[in-house]
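One chain comes next, on its own, written out as structure tokens in the form predicted on its own.
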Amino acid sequence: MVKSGVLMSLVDTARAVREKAYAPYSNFKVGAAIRATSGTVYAGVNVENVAYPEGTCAEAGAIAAMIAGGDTRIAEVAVIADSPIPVSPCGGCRQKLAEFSDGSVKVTLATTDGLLHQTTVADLLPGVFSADYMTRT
């Protein structure tokens, strides 16, 4: 976790932590960084397992670190991978991001070559399944 006073962008944080990803099977390392509404930055990496479905995504790792750090709301997200186009979170991670953020939260998707794409949580997950479905009026 990094305090917001550090002059490092979310993409830089995601880029730095990406190198620590555990991806011996796919060699597809992903880094994610989340700025919580408190200003604290949390990072995560993908962690593979020989039983593929048991691996975890970088975004999920960053969210887990955020919750463990005592924060519950996301203000901004960055995800980076060594891919030809900016990597997008998987469907499960889109839902996880939506759980802890408003639809307007900025998401920066990046490649290690410097290509960037900015979007929002709402644009990543239109028709999000939310807690609103769980409440009766």
Second form
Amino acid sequence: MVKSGVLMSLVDTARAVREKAYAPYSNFKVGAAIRATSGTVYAGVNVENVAYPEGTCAEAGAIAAMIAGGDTRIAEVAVIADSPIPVSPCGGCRQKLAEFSDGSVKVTLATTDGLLHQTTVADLLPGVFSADYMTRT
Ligand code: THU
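Right, the form predicted on its own is done; let's see the coordinates for the form predicted together with tetrahydrodeoxyuridine (THU).
The next block holds the full complex; its first chain is the one shown before.
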């Protein structure tokens, strides 16, 4: 859980936490911030590992913080990196976000230079796998 006053946007929160990312292998720090439907804001960063596949994405960290904080529904997301165009969440993170979001949830993708792209969870992951596929009626 992080402090996020009304004057601090979700992008600002993601930007601030990004500095703490542990990315010595890619040198690509990512910050993510989630506002849960309760209003509480959770932040996460990518955490790499010398065994490369063991690294985790910023979105996964923010989701883990949200669950540990007792929230299970996402209201809004922001992700930021020092990328030439607003950073695109990886496929796995899109599915992870979809687990806790309605399709209409707003996702702001940002660069540290100030470029923004706004999209939604549904637009990021058309054809999402959902529990509906697991239930025969
Ligand atoms: N990364 C994220 O944290 N989130 C994304 O959505 C894309 C990629 C991280 C994983 C890895 O630590 C670094 O960025 C380079 O792929």
